[in-house]
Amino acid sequence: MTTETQEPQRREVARPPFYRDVRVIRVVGQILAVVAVVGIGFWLTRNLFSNMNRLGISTSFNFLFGPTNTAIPFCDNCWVIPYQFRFDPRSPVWQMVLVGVKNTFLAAFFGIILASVMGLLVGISRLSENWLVARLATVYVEFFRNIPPLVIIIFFGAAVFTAGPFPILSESWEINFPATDNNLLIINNDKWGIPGFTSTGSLVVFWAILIIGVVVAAYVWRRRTKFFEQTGQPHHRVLWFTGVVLASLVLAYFVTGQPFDMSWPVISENRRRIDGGFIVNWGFMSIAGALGLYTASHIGEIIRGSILAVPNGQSEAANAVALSASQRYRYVVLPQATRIALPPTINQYLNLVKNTSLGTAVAYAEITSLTKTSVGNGRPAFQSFIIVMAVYLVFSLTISLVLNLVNRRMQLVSR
C-alpha cells in the first residue's frame, strides 16, 4: 500500500493596505511626533526672541564680558579659579559664574562624601544585631528621610548657626595647634577658619608633577591587583597608592621650588574678620551638612537593602573560615553588596547634585542663587538660565558617566 504525500498548498494571505499596516503607522506616528516637537520648538523659539526683541533685551550671551557690579557673600576678593583670579564687583559677569560653579562644586563633593560615609555606617548599623544601635540608626532614617531636604537646610542655616550655640564672630571660640600658638579651629555662628595654604609661586608645574604621579599610582594600583590575581598574595594596592601620591607630592614640593606656605587663621585685631587660614562660612556648612545627612539617609536604606540580597550561604562560608564581623563584611559581604547599592547610589548623587540649587535659601552662593542676583540687576533670564541648565547637565552627565564606568567595571562577567 502506498501512501501518497501531498504537499500542503501555501494560503496567500491578502496584505492590508498601507494605511493599516503596523509598520507603516509606527514610522508614520514617530515621523508626525518628531514634527510636532519642533515645529512647537520653532513656535515657541520665534515666540522668545520676537517679544524679546520688542522689549529690547538682547538675544546674545554678550552680557558675560560686562562687569558684574554685584559682591558676592563671604567672597571679599576670593580666588574664582585657584590662583588665577580673584573676584570683585568689577569683574565680568564670567568670572561670576565660574565662582557659582566652584561653589557648587565644593557643595556637591563634600556633600557626596558625607552621605557615602554616613549612609554606609546607617546602613550597617540598621543590621546590627546591637539592639540601640540598630534603633539609634531607624530613628536616624525615619527622621531625615520624611523631612523636605529645604527644611533641613533651613534648620541648619537658622537653628545651628544663626542663632544656634555658637558664639558671635567677635567671640570666637580658639582652638590651638597643640604645643603652639597657631590656631587649629576658629569657631564662631558665621565662618569657621581652618589652616591653609597661600601661593608663593607658579603651581603650574607643580599640579603637572602630582597629575602625572596619580597617574603612575593608579598604574601601580592595576599592577598591584594582577599580582593578587596570579600569586594569592595580598596586593596592599591602597597602601602602594597612597605612597606613591605622597611622594609624587613631596617630589612636586621640592622640585617646584616649595611654591606654596602653610597659613593658619587668625582673629583680626578689632576681631572683625578671620585672617589667613581657609575660611568655610555657615551656608557652605549648611547647605553640605544638611544634603550629606538627608542623602545619607536614603544611602542607608540602599546598603541596608543590599546587603541583604548578599545569600546568607556567604557569611556562612566566612563565619565557617573563622572570620571577624568587621572582616567579613570588608571582605566577603560589602564588595557584592556595593555591585547591587551603586546604580540607585548614583541616583541619589545626582539628586544631591541638583538639591544643591537649594543654597539659595542660606545664602550660599552657588550658580542658581548668583544667577538669580545676576538677572534682578538686569541680565537676562534666558541665556542666563540656559547657562545654569547647562552647568547641571554637565555636573550630572560627568557623575553618571564616571559611576556607571565604574559600576560596569564592578560587575561580575559570566564566562
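Numbering follows the first chain given and starts at 1. Each form is matched to the other, and the largest set of C-alpha atoms that superpose within 1.5 Å is called the rigid core. Everything numeric here is computed off the predicted structure, so don't read it as measured data. Compared with the form predicted together with the partner chain:
- After superposing the rigid core, the Cα of Thr225 is displaced by 2 Å or more between these two forms.
- For Gly213, a C-alpha deviation of 2 angstroms or more is recorded between these two forms after rigid-core alignment.
- With the core held fixed, the Cα of Arg26 is displaced between these two forms by 2 Å or more.
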The other form holds:
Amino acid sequence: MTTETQEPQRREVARPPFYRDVRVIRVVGQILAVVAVVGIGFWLTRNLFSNMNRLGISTSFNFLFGPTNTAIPFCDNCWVIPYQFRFDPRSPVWQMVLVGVKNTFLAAFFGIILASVMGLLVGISRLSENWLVARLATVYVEFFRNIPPLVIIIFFGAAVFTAGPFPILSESWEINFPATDNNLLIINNDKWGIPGFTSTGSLVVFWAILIIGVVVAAYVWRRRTKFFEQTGQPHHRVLWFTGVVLASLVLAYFVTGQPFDMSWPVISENRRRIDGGFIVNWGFMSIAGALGLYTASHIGEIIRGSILAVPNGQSEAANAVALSASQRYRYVVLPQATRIALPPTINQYLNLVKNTSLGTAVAYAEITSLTKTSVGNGRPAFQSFIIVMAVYLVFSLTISLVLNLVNRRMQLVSR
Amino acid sequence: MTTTAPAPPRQTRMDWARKNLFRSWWSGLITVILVPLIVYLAYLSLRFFFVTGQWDAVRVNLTLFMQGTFPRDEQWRLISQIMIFALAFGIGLGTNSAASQDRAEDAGLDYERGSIAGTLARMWSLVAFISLLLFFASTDDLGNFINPFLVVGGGLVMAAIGYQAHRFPRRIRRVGWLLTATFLVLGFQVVSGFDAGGWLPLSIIFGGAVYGAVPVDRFDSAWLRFALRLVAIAVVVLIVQAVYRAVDSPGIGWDKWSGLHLTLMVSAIAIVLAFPLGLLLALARRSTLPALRMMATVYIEVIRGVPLITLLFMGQFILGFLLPQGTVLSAITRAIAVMTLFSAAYIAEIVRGGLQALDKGQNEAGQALGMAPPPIMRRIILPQALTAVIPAMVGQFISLFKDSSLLSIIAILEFLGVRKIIHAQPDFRSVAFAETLVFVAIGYWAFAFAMSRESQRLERRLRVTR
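Since the structure above is the form predicted on its own, I would like to see how the form predicted together with the partner chain looks, so please show that one next.
The complete assembly is shown below, putting the previous chain first.
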C-alpha cells in the first residue's frame, strides 16, 4: 500500500513582508507625499496669514472695489470696454485689472500676428534658392533668437521711439487721407494716431446683433462644409462666412440707428496731445513689435524644420503635375508642413503671451506692470498677484485649448 | 578604349551669381532690391560702430559691466575664478575627448581628436566678444591691478594644461570627471568663500565618487554592502567637513555680486539646483501613483503657464510673507530661489520627453532580468533618457541665461541692470543709451550663440551615435 502524501488544498502564496509589498508601498507612498505637500502648504499659508495679520494687511479681496488713485501712465485709450466706459484714477481697482487684461490681450494679439507673418516669411526665406535671401534670413534668425527679449524691447523703445528718427509730438508728421484734410496717420516718437470710431449711443444691442451674426455665420460655415462633403460642389465657405458677418454688421449698424461715427485723429490746438481717432502709444508698439520680431525668429526655425520634414516626393509630385513654385507651396508643401509645425508654434504663442509681461520695461500698461504699480501703492501683494497668475493661466489655457482643438482637427484630416 | 567623362565646366563667379542670385526674373528682382538695402544697413551700422557711436560709456565702464559693484579690493577672487574655471573647462574637454576616443576604439572606428584651435573656431562668437573686451581694455587705464591680456592668456594656458587630462589612462577616466566637478566647485567657492558652511557640494561629489568606488563586490549581504558604502561616505563627508572647518575663510557672498559675473552665475546656479528637482518632478509626473502624478502635473502646468517676471515679483513681494517671521533673504537669494523653482518645471517637461521617447522594451528587458524598479530606473532608463535630452537641457540653460536679464526689472544689477549705474553717472546721464544697450546685446548674443551652436553639434553627434 502506498501512502498518499497529503497535498495541500491551496497553495499558499508567499506574501512579502509588508514593507516590500508593492500594494502597501503604493498606498503609503502616496499618503506620505500628500501629507508632505499639504503640510508644507499649510505651513506656508499659516506663515502668510500670521505675517499679514501682524502687519495689519487685509487678507480679503475687498480692495478690488476701492479707488485706484493712480493714473495709468501713457493711457490714451484706456477703454475698459470699447466705447462704453473710460478709466480714470477714481475708478475701482477691478477696472484697472480689466484695462491690464485688455492691454495684455492687445499686445499679445498683434504680436502673434506679426510673429506669424514674419516667421512664415523668414522660414520660407531660409530655404530660398536666392543666396542673398537665405543668408539674410539666417542672419535674422541667429541674431534675434540669441538676444534676450527684454533687451530687444528696450532697444525698440529707446532706439525706435524715445531716441529714434521720429519727431516729437508737437511736430508730428501728419499724413492726410487723399484729397481731404483728415489725417490718415499721425506719427511721432510718443504715440501714433490712426482713424477710429466714436460711439454716439448705447452699443449693447449693436454688439448683441453682431455676436448673433457671427454665430449664424459659423453655422453657415458648417452647412457649407457639409454641402461640400455631400455634393462635391465648391463650398466657398470663407465667402459665405464673411458675407453673413458683413450683413449682420450692416444690419446692426442701421437697426440701432447708426451708433458710430468715423473719428479722425487730430493734433490738439496746444499741440500736446492727439484728439480723436485710435491712438497707439510707443509702449504698445515696442512690446508688440519687439516680441513679434523675437518670436518670429523661433517660428521661422519651426517653419523651416517643418518644410524640410515634408517628404521630398511631395514636391517632386507637385513638379510632375506641373504646379508652379507658388502653387507647390500653397497647395502641397505648406498644408503638410503646417500640420507638423502647429504644436511647437502653439508653444511659441504661449511664450509670446507670457513675454508681454515685460511691458513694465517700456511703461506699457499691461496687467503685470499695472499690478506692480498698484502693489507699490499699497494694495495687498498676495491677492493682487494671485489675480495676475489666474489671468495668465486663463490666457495660456485658452490658447492651448483652442489651438489644440485646431491641431486635433488637422491631425485627423491626415487620417 | 576607355571613355573619360568630360571634365565638369569650371564654375566662374558669373555662373555662381547666375545660379544663386539671378535664377529667375523674380529672384533677380529681389536681389536688385535687397543689395542697396543691405549696403545701406551696413553703412548705417558701420557709421554707428566707428563714427557716431559714443563708446566711451562702455569703455570707461568695462569693469562695471564685468563685475558690477563687486568689491574692487577682492578682484583677485574673480581672476582666480576665471583661472580655475578655465582649468575645469580644459579638464572636462580633455576627458570628454578621451572618452569619445575610448568609444571609437571599442567600436573599431578611427578617431580624430579635435584641436584647441578647432574648439576656439567653433566658439568664434565668444572669441570675438572677448577680443572686443580686450580692445576696449587696451585703450584705457581701467584701474585693474592685473592686465586683462594676462587674464585671458592665463585662462588659455590653464585650459591647455587641463586639456592634458586626455592623457590619463583609461581606467582612471572617471578621475577626469571628478577633477572637473571639483574644480568647478572650488572655482565657485574661491569667490563665495571656503567658510565652514560650504562643505556640502564637495561632499556630494566625493561621496558620489566613493559610493561607486568602494570595493564591496566580495560581500554577499546587501545590507553589509550598503553599510560599508554608508561608512565610506560618512568618512569622506567628515573629512571634507573638517577641512572646511579648518580653513573657514569667508568670501564674497552672492548678495554682492553683479554685472556679467552675476548673470552667468545666477543662470548656472539656478540650472544646477533645478536639475534634481526637475528630475523628481518628471518621475512623479510619469509615476503610476495618481496622487503624485496629479500634484506634479499641477505644479508644472501652473509654473509653465505664468511668466517668469510675475513669479519674480511674487518672490520680491510675497516670499517674505510665506516664511516664518524674521527670516531675511536677500533679493538675489529670492531671485535664485524663484528661478530654480521656475526652471524645475521646464526641466521636468524636458526629462519627461526623454522618458517618453525611450522604447518600452528597455523597461521590460530590465524586468526580464529580475531587476527591481529603482535599479531599472537608475541603471537603464535614466542614463539613456538623460543623454537624449542633453541638447534640450542646453537649450533650457540658454533660455534661462537670457531670462536672467529680467532680474534688472526687480532692481538687481546684473549685466543689463548695470546700465542703470552707468546712466546715473554725470558723464552719461542721458547719452549713449543705445551704445550701452548694443554692447549688452552683443554680450548676451555671444554667449547664447556659442552655446546654441554647441547644442546643435551635440544633437548631431547624439543622433550619429544612435
